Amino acid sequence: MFNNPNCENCNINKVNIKKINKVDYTIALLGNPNVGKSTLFNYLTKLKVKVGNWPGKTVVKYEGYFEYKNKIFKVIDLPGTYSLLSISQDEEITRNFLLFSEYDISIIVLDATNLERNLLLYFQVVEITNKVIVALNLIDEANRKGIYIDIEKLYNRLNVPIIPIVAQTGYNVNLLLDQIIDIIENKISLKPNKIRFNESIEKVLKEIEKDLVNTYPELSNFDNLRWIAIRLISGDNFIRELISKKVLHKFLINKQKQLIKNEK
């Protein structure tokens, strides 16, 4: 049931890295350790990868490429992590990539056999970016264990596309890629549901967001200012430093200039 006997690798083609002169779409791949994230990465890229280190870090960086429906995809395998609180190098790298790097969409790989634990990272990610799609991996293993996941009900709770896959065999990977193309081409709009706190906390978060924009107008261009407010109320010194040194402001200004330049 969960194999793709007629898929022919889902028309996912190898590409010669040395001959790539233009990338159409960039995908960030993230998830908890041992959810099959790297298995999906290997399936997509057929091990046609570039290996290096993240800037200033000893953690290995994997970048792969593949072709699908005449589009060249670049996929970046972010370190497996349980959260984005920047306690470890892996968490710091993943969080900073989502904050400051250019990408079209992030695939959050969830383990269908251990969904509850995986959702912690998911809800932290959607506070930073709306550009997400869920790959619900190991759906075959969940089936063997008698675990039933109501995909429609989960979609209603999360409000993002959820594609059950088996990364090992490529089951539904073509459907995942089709959804990604539709999202990037604005055929599907994304507005993930986020955790709502009690009324008093939500009121404080709104006040912090308002104060940030009044003090630093550049931050009005940040897609998820709410995440900044949450981190500030949590006493996140990294975010305080980003604000005080105007690192985030400079990034947003440069990003706006690049968008204007691209439009011309």
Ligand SMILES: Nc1nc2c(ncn2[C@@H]2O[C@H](COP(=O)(O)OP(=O)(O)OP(=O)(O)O)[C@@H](O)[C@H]2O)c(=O)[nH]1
Second form
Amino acid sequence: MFNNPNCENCNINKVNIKKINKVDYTIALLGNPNVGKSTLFNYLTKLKVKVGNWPGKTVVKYEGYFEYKNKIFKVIDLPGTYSLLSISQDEEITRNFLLFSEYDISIIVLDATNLERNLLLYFQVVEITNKVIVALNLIDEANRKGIYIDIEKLYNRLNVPIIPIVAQTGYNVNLLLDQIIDIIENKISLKPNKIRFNESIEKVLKEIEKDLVNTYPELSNFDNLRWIAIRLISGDNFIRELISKKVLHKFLINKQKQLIKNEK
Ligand SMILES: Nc1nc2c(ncn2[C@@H]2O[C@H](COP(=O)(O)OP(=O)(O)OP(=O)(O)O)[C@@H](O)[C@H]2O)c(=O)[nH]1
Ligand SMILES: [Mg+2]
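Mind pulling up the form predicted together with the named molecule next to the form predicted on its own we just looked at?
Everything in the complex follows now, all chains and molecules, and the chain you saw is the first one.
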């Protein structure tokens, strides 16, 4: 049922090594551990992988290439994480990739048999970037377990494209790639729904975002401002170090104090 009957290899081709310098699109795979990221990665790249290290880290970095519809894709298999709070090395790598690397789209691989837990990471990712698409993997396994996911309802809640796939057999993987190409080439702007906090928190977040732009006008087109604001009121030292201007720091501490006061 979940095979890919219409194509031998879904027209996903191995890339001639000479073309690797002419990458058209860079995509990244992220998600909880054990959700099938590497299975999808291997399916796409047919194991044409370059293994390296993340800068300063001993965690292995997998990059691969494939050709689909005359486009050369570079795909990065990010370490599996349950959150992006940067407590562990894997979380830090994935988070820093999303924040600072150049990519066209990241594919959040969700386990259809464990959707609720997987959505925790999903909502942290969409605080950092809007450039996401969901690959709802292990649909075959969900089916076996009698789990039915109403994709349309989920789409309405998340507001991002969701493609049910089976990474193991390649079911719907070409549909996923077609969607990605459509989004990138037609510059479709994605606006995933974010978690809304209570009113007093939302108010402080908005103020921080506004003040960040006032202090740093160059940040006005920066789509991570809300995430920075969230991390700042959560007391994230990494972000504080990033914005290590004294005046800003003072201002942010005040915001945090104000929030604590509001919450009391
Ligand atoms: N039935 C089924 N099994 C799958 C599918 N995709 C992956 N698996 C299996 O799920 C297990 C985990 O897959 P991986 O690709 O290693 O998962 P991962 O997300 O890379 O895991 P980490 O690297 O640990 O984060 C493997 O045993 C896969 O064979 C799928 O679509 N259907
Ligand atoms: Mg893996």
